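Coming up is one lone chain in structure tokens, specifically the form predicted on its own.
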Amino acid sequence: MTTNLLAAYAEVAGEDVVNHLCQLSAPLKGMQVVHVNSTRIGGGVAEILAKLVPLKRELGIDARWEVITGEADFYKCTKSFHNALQGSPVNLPDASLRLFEETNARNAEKLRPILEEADVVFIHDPQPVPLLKLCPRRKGKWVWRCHIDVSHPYRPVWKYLRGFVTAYDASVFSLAAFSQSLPHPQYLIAPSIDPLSEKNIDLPDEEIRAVCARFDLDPSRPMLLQVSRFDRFKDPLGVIQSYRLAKTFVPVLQLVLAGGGATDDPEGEAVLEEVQAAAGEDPDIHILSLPADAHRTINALQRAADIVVQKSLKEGFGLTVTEGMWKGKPVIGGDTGGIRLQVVDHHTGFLVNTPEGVALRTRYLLHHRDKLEEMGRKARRFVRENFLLTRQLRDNLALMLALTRAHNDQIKLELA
């Protein structure tokens, strides 16, 4: 039966779909579904569980979200981590390993009734990894939610971390080149955005307005937008180096680079100090610390731009893209990870490498206006068609059949 929250994405991503929802989950009602992450503020992962884990109450799936935390230390080690499973040359003390492995200890101590009784267990990237063998007496089936590129890690760290993975039950990437060679089934999952949600519903323009009249910006000049967390692999000197390059064509142009902190993150301060020393005394580059909870004021600042940049050295998958996208935007992003999956060169924006790319990009847009809306129709539709959350639950219910049912009868899928 179609809930009230059902029948709300119906609306946006086609009756079909919701019914092909409910089919998929009817052999997993009452199932107990467990996903584990390190912050429930701050970052794509955070925003993906706040609306995937109700949908699937909604649909019948006992479904939970936990939260592992630490110290500040702690967060340090694993941001060590995810630098070096991007390829970043790490040093980490065998003290700090050992923080790491005993704040997984105290979480299991309280996690441990719920995850061994769990059915299906997802652990989202490598902050808890180790939360399976530290739960001997599990009966389901764990499943380990690599967010990050980790085509070519720091070795070392990836040896260490991979001592955790190889026990699990099956591990999902975002795009095959993210993968590593595991003795498990791989599966892929591409992220994806909640249309409902207050960072992607539609806005009215009076409210859009006010959102600029706050932050002095000006509507009726050319806007350049890069949403983020302030993190050296997002690039954000280079979108300012793009950004001054550009203006030598587009004297008017404005940039704004707008983001905030995760709990997990102890990178950001320092990062947004060098971001306010690039900038200096530029009126025309507005730097916007925001709250992890200004989802309609991203939102806004998302609608009111000409052009979305996401010139990201490394990239899991890059939700703002798709943020962007969805807007109607053409994105200028770099040729990096999932942002290659979503920017369709030429046809919903372009891929670039340097800072020079972005700003040829950026001058031929603004100059050909028929091309950037044409692009950010383009852009919406094929949102519309492959990065919606309602497809990301199929993907996820599919792979909960998979690993539960695999020597079940066969399931079939019947037409509504």
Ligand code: UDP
The other form holds:
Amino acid sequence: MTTNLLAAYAEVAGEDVVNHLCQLSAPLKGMQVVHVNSTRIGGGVAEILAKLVPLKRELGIDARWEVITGEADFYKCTKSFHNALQGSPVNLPDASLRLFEETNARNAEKLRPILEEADVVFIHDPQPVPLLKLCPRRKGKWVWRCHIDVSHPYRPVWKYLRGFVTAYDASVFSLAAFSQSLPHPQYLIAPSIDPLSEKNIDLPDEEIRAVCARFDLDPSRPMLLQVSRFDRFKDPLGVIQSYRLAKTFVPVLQLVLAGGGATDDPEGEAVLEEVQAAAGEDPDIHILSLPADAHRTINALQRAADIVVQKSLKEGFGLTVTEGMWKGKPVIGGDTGGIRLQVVDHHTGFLVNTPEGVALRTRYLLHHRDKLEEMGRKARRFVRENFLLTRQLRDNLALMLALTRAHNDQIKLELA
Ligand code: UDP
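Form predicted together with this ligand structure, per the form predicted on its own context:
Below is the whole assembly, all chains and molecules, this chain first.
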């Protein structure tokens, strides 16, 4: 049965895509599925869960989303895990690791009844990874869903976390390059954006103009935009350097760095201060510190921009890339992690390694408007075909079927 919400997705993604979802979910109806992460607000994981969980419910699956909580030192420790998994050497004293495990034990007290009863549990990223060991009477299958670029993790930290991961029934990574040596099946599922969310729906031109006016942006002049948490792996200082180089070719250029914090990211404030210092008094650099629910504002900025930049040094996936592409913008992105999956060099944007690379590609695109628009069109089509929520949900349903009905090696699908 197609509900109103599913019909709305059919309009954007195609009727056949939604039929497919209904068929895949039929054997999973009533199943209890729990997703666990460490923040409800900010960052890509929260962004995805906020959409994926309601849509699973719409398909008759009893899905819920739980969030573990901790004190400031817990998030400091898990942020170090994050940095270490993306390759930074970090020093984690035993006391931090004890706090990490104790915080998980406290959360397990509360969550155990739900988690032990669930048919499938998805644990997102390292923060809640010890929960499995803390639920000895678990009934269902447990999946570790890693959203981080773990292609070259700092070994001592990965060794410690791997000790928890090995007990899972499966892992999911966003890219083949992130897979690890683990004693269970590993699946690849790329993230996605929700085309019907406030962040991605079409906006009237007047709203876009009003957002530009609010932030003193001149819509008649070219604009580069990077939307990101203030995180060093997103290289905001490199973006400022890129803009300064590009401005020597395009003097009227404006730069917008829009970001906010995630509740599980304690480093944002310090990085924001570094960015403000680097921007100095330049009136054409606009650093916007936005509230976590500024989805329509970000949508409008992405639509107002001429080029979207995501100059990350490491990137698990980069939803901001997908979001920019969906708005028909070419993306100049760091040649790393999940950005490589989305930016098809010279087609949907450009992959770069240096500020000079960003500057030269910016000059090219702003001087060849026809190319800029053609790449933008290709970018939107590429997202429609590969990175909409409906595709991620399909992969997710297929994984649940594989895990819970392993004795059935065929899933029967009929053409509508
Ligand atoms: N985002 C936001 N406000 C901000 C910064 C980011 O809403 O101030 C959103 C952004 O639009 C995207 C997500 O947070 O949907 C970030 O996901 P991404 O995969 O790009 O990076 P992550 O933060 O997960 O490393």
